[in-house]
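Here we start with a single chain on its own, the form predicted alone, put down as structure tokens.
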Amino acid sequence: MSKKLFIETLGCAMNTRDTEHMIAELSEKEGYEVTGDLTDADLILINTCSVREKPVSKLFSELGIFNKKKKPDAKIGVCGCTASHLGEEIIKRAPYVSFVLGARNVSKISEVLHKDKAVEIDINYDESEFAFKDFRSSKYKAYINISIGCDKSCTFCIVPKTRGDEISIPDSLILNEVRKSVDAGAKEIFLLGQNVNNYGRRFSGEHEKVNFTELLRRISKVGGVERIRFTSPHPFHMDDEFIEEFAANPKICKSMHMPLQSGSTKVLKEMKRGYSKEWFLNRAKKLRSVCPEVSISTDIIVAFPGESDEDFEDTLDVLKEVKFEQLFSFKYSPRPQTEAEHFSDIVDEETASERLTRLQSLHTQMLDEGNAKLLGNVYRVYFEDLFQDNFVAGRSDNNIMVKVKGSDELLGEFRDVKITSIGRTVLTGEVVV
């Protein structure tokens, strides 16, 4: 009988891809198969996130639950970004953990599995040319890493301390993954990197210098690729060539994630984001002008140390002007090993909560007004997920989630859908015959 693997994934899409890599390696080299039953597992992994404080706190409560429910001889491994920055402390606080594997050391999963109390957290380890075995959680969409690590020095962010310096993966390896994914049935390619449009800045060996815009062109020429998505581009690197290729290339989905973080130039400087309020608005205006159908999403941190009422109003100004279709917003929380952890002039909790509520309420109001105009529109939807009550769901080219009555026969198929009912996060429609 094969051994059973249970894995819980927290955090971003890159963690999702890291999880797929670990499943592939453990399946091919160690004979594991995935189970959704924790109590049946021989190996339990938690792939962690450390971008905010809450997932770190959740880690140790989850580990306690896992330890109580697991089989007596089952191993527990902690992987990902929290593993990178806490390292041996995890085993000290939870001695029943068998090993700790950092976010830059995914390829060592088979190795640490056989070393009790192993701690592999080298953020300088280079996996950019490691040939992982194949595993995809979806037959219809393929996540593909195009770089590892991050070269930015944002004062609030722990990622460079957990994933190391940025290294681009050679385009020949990326294109090979794209071809294999298409051969396996995927029609949508989702490119991953901390700053995807900084692609090509550094490779670990001698490789052709290819920038992100050219990489997009090359991927779009692979037979069978029908859609390309990516996350996350950095506003600083959104040059005209990139924006114009985004607009003109029919294979590239017309949804763009532009992480704002703050609308105040003063706060952006304190964050070391590398751009101003004016630059961000200029890039968003350029994007809207050349690609009117685009949907733009963003990340915003409120109550960064030193953020004044005027600074917060600048953020609201950007929200009103850009009219983001999707917003991920959070109160600032200090992260270990970051510059901002030592900043003074902390915004009090009451003010931080009030600002977050105002921001989210304004966005909700704008979203409701915008969504009301979508009734009756027709979108080309790529169906990927089965929903409850005999609904099938997928996304439009510009990233609107749409569900229709249907069965698994629609999965992996494109259909034109007319919107018949408006929801805040999911629209309902009917397939146009």
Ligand code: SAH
Contents of the next structure:
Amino acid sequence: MSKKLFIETLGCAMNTRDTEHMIAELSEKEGYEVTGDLTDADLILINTCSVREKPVSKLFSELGIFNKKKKPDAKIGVCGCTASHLGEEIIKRAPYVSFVLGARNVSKISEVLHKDKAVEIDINYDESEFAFKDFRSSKYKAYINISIGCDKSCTFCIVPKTRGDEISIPDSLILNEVRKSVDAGAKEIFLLGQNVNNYGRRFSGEHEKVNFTELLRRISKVGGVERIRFTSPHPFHMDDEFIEEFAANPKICKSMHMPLQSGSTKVLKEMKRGYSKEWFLNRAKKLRSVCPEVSISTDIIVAFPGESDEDFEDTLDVLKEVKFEQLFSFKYSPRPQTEAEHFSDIVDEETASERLTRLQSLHTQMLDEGNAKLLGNVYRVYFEDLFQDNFVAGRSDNNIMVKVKGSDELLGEFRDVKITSIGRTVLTGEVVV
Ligand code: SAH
Ligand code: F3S
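Coords for the form predicted in complex with S-adenosyl-L-homocysteine (SAH), given the form predicted alone:
Time for the whole complex; same chain goes first.
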């Protein structure tokens, strides 16, 4: 009988891809099979996130629960970004943890499995770590890493410490993965990196200069690729060439993530984001003018140290002007080993909560007004998920989530769908073609 693996994935899409790779390694080399039942597992993995403090504290309470529920001889391993930044401390605080495996070391999963109390958190640049296994959790969409790590030094962010310096993966390897994914049935390619449009700055060896725009062109020419998405681009690297290719290339989905973080030029400087409020507005304006159908999502941090009422008003200003279709917003959370950890002029908790609520309410109000206009529109939807009650869900090119009545026959298919009812996160429609 095969051994059972229970794996929980927290955080970003890169963690999702790391999880796929670990599942494949454990299945091929160790004969594991995934289970959703923790109590039946022989190995329990938590693939962690450390961008904010909440998920880190949640990790320790969750570890305690997992330890009580698990089979007596089952092993628990902690992987991902929190593993990278806490290392050995995890085993000190939770001695029943068998091993700790950093975000940059996931290829070593089958090695650490056999070493009791192993802590593998080195950040090395061995090219073999680029070669991820082909296994994917979705048949319809393929997540593909194009770079690992991040070279920026945003003062609030722990990622450069946990995932290391930025290294681009040679385009020949990426194109190979794209071809294999398409052959396996995926029509959508989802490119991943912390800073995708900085692609091509540094490779681990000698390599032809290929920037992100050129990489997109090359991928879009691979037969069978119908849609390309990517996350996250950085507003600083959104030059005209990139925005124009984005607008003109029919394979690139018209959905752009533009992580603003703050609308105040003063705060952006403190964050070391490399752009001003005006730069950001100019890029968003350019994008909307060359690509009117684009939907723009963003990340915003409220209550960064030193953020005054006026600074926060600047953020609301940008929200009103850009009218983001999607917002991910967070209260600033001080992180170890970051510059901002030592900043004074902390914004009190009450003000932080109030700002977050104001920001989110304004956005919800704008969203409701915008969504009401979508009724009756027709979108080309690519179906990927089976919902309850015979609903099938998919996304439009510009990332609107739509569900229709239907069966799994629609999965992996494109259909034109007319919107018949509006919800806040999912719209309902009916297939017209
Ligand atoms: N490379 C990505 C960022 C990864 S972290 C990008 O540039 O978009 C994802 C998001 O978490 C960030 O965009 C930011 O909004 C948020 N975040 C990161 N560090 C944070 C912190 N210390 N406190 C609160 N939110 C944070
Ligand atoms: Fe973090 Fe800034 Fe890089 S948010 S991941 S340091 S671009």
